[in-house]
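Next comes just one chain, in structure tokens: the form predicted on its own.
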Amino acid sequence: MRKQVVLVTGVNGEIGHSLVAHLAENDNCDVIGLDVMPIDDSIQQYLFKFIQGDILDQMLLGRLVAEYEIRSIIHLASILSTKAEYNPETAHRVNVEGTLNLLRLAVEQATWQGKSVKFIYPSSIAAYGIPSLEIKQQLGPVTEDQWLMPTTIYGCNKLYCEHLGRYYSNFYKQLAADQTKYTIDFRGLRFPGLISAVTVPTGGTSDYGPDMLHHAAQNIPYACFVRPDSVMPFMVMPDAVKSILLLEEIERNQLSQLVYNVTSFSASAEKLKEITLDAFPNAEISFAVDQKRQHIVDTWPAEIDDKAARKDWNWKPDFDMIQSFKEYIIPGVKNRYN
């Protein structure tokens, strides 16, 4: 018999670092990690096997189909928003074609196993696109089906892949004579800005929040690239991991939709500066607005509505804003650099 595993792509990233430790400790299934970069030594111990490779490599993915029984795919690999804007065609290949390869892998696995394979897809607040700052300032919390007009290639990629997940779950080869009986069980999470005390930010447009703290802890001046009054929702990494684990575990018949918002708190850049200075009084934080990146943040909601996740699978963050910084972020960042 082939060994049953959970496949985690992009395992070296911010979410992957925290997620694999929880999977190893709380799951009864071995974890295979996949990443284009060599494995970080700190997470090697949590993996049954690490494969250094590219999600665009169809031969590599084909070997995974043949060698393992993949129960769930948690697809974290992507090129993030800021980096994606510098090379949108490459971002599209990785973010869309790579996801398509994994969806195809999941269908092949489902056919072999005679049951649906779970496909957990972390999406992003970048899927939204509010047309003006004036409209944004008048809105309340935004639901999953509102203002879906992204202005970044990353946001377009994420929104399209959400639709691909819906297609592969419900309509795959719907006109074919040999329509596949078992497809995938797609479950998407639309994250706000994520803050980790364990890993360094890696190029997201929302990274000005964690960047303040990481720079302050190292006594490095930081110039924030958005206005002080810029507001967007955030969540700390332990809550992001919690949401993935909860959504992966819940029975399909309890879910009323395929993509869910999750969030914790909203804060302005000025508020994040105040919190950082309280923890690091000697920090040098200024504002040097990058108008292009500012425009992107202005198209994202100040608040997102996660009532559906709270209702369907009892989602609730463990950390509000005060707890996030007092109990997790500030102690973790200090420990990292001390």
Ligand code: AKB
The other form holds:
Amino acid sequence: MRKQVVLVTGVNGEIGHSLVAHLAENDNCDVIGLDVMPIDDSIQQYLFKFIQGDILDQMLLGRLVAEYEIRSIIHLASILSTKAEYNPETAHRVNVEGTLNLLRLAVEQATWQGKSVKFIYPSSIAAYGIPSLEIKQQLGPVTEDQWLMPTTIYGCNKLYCEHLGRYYSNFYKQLAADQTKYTIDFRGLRFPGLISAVTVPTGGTSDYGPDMLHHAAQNIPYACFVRPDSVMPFMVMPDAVKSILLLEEIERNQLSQLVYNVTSFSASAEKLKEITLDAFPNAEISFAVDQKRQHIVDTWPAEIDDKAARKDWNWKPDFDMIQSFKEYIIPGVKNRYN
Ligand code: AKB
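Give me the form predicted together with 2-amino-3-ketobutyric acid now, not the form predicted on its own.
Let us now look at the entire complex, which starts with that chain.
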């Protein structure tokens, strides 16, 4: 009998650091963590097993199928938008081929187990591509099916993997004589910029939000790379974890779509500076616009519409903008650096 587990890829990343402690509380399934980087001691304790390896390593994934009964996969491994632009081909291999490897693993597991395997996929607002700042500034909250013309390789990767999830869930091997009736139960979340107090950002274009606070808490001057009037949606990491856990546990028949927007608040870079200075009056925060990264942010919506998630699976953030800073970010970064 193979041990039943939940597989979390990219477990040593920002979301993984906050997620695994909550998964460990759910004692009906052990967690296997997979990451190309070594595991931080702070989260090793929450894992049944940690495997340092690459989601592109087919032999490694094959051994996971042989050894474990994987009940669900939470696929966090990816190369984020800014870092991906420096090597689009590598980003494609990790973000798309890596995801394809895991989708195939999930279908193989479903066939062995005779039931669908849940596949939780963090997509991103990077899947959007609004053609001009003028149009962005006129839009209200953007729904899941609007303005899907991404301008980054990361956004292209995320949008394509949403479609791969739809294919593997509903049309996989549709011409086969014995099309397997057990495939995957793909559930996607389109995240806004995520702000963690316990980890530092790792190569995203939304990093200016968290970076501003982490620098202020360390008394390090920060030059924000977007304009003061740049607006985008954000959410603190505990709410991102909440959305993953809620979506993972809801019954499939409650869901009307495969990919859901979730968000908490939208803020300008100037507003983030104002809130940061309130908490850290001596912080040195300037603006040095990087036009290329600014252009990416200008193609992302100022607000996203998460009504579908609120309706289908009772999503709502625990932290609005004020609570995000007062109750989570500011105490968290002070604690981290003091
Ligand atoms: C990034 O900036 O690449 C990510 C994202 C918005 O998905 N934080």
